[in-house]
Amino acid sequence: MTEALKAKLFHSLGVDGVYGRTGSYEAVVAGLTRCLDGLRPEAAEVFRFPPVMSRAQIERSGYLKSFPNLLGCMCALDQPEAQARVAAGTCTETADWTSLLSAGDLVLTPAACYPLYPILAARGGLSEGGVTCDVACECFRREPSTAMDRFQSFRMREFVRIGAAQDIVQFRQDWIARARALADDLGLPHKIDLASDPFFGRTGVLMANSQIEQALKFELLVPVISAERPTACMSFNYHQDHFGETWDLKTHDGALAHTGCVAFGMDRLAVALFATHGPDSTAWPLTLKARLDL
């Protein structure tokens, strides 16, 4: 079923985890976008980011220390014209022109919220009560896979809260409840469970264990491929003061700001809907089509 569904929703682009998308699939993603627009927290600032961001900013954020294997860097033939033409002319089955590439000042954005924190930091201290933001981005993580629920290029939507620690914890708890209600509205079987990020290497195992012990991350899991290994379609994250310290983000009273977010994997949610309700979205339950405005 999953391979047949995958063939109906996506077009191969020659690389695992990167796909062209059909009109019916995009209509469902657009419907999910409208759902989340309606759930946007009151007074949230809206940011929409491009699929690339500053390499210097991602380095400062600490992403390379935790996930160096997932990051994609933008490179180019940064050569005078004559050398660039020679390099391009050597592209054959036996010659590799990529050895002449130079890293640029951009990386592929790995998560929608990363470009947000330096923007807020540049404003100075937060106003009383902190700030809530609605961010979205086409993201990239180098995780090649043929699985229908795992992409290298994917869309992420986040509601991000920046402020005092107790506000972030309450925000996350509230959104776990709201996310359950959304999953129920979408007819998605699900469960909430503790989780950890895919930190890199031996040190990463310790970091993941610490994250679980402190209950910093929860995920909403939906059985897309199987019930034994359900797919994380939403996550609920408490970063503590990591981004506050990194970007010198301060609350109105001068304390380091804490941050947290609820993240929606738009493509995973769309795949989950097709896997649950069938490949023909026109035959889905009327209540679901009304919720998605299909």
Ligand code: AMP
The other form holds:
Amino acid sequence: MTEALKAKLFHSLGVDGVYGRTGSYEAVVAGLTRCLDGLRPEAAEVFRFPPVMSRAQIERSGYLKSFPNLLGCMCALDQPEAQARVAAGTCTETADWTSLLSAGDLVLTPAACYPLYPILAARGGLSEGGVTCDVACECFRREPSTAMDRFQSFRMREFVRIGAAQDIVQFRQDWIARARALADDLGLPHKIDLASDPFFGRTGVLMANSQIEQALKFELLVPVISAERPTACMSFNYHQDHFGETWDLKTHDGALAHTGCVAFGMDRLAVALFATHGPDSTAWPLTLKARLDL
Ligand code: AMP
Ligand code: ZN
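Next, report the structure of the form predicted together with the named molecule; the form predicted on its own has already been given.
So here's everything in the complex, that chain up top.
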């Protein structure tokens, strides 16, 4: 069933977890996007990011300590030897042209909120009450899989709150309730659970345990492939002052800013809708089609 559905929604591009998308699939992603536009927090500032970001910024944010295995880096034929081959026109004749590549100054953005914090920090301290942002980005994570709910390239939308600790905790609480209401509207069976990020290596196990103990991450899980191992379609994250400290981002009274985000996996939500309601979106319940404006 999942293989048949996958074949209906996606075009193979020859690499696991990277797909061309069909029109009916994209119409559902557009419908979900409209739903989230309607739920955008009042006064949220909107940012739309490209699929690449500064390598220096991701290094500074500590991503490599936590998820080095997931990061993709842009490489190019930038170095003099490579340039010489390019100029001589022999580059394509090199059996292994990739040996001429060198790491560039870009990485593939792994989550939509990473590019936001340095922008806010560059503006100086936050005004009273903090700030709420609406961010979106096509993200990349190096986790190739044939599973229908795991991509290397996928879209992420987030509402991000930056301010005092108590504001962030409240924001996250409110959004867990709103996200559940949205999942109900969409007819998606779900549960909320404590979660941890897939931190890398042996110290990663300690980091994951500590994240769970401090209840820093929750996920909204939907049975997409199986009920036993439901799929995380949204996450609710409290980063404490990690990004405040990294970027020297301060609240109006000079304290380190705390941050949190609610992240919507647009592709996972779309796949969850098809898995739940069937492969033909024209046959979905009328109330659902109305909610998605299909
Ligand atoms: P995270 O930052 O890991 O909490 O990711 C935020 C959301 O992005 C998750 O709740 C998923 O819905 C989505 N997501 C994360 N990784 C993937 C992936 N490999 N494929 C598709 N969606 C993903
Ligand atoms: Zn985020």
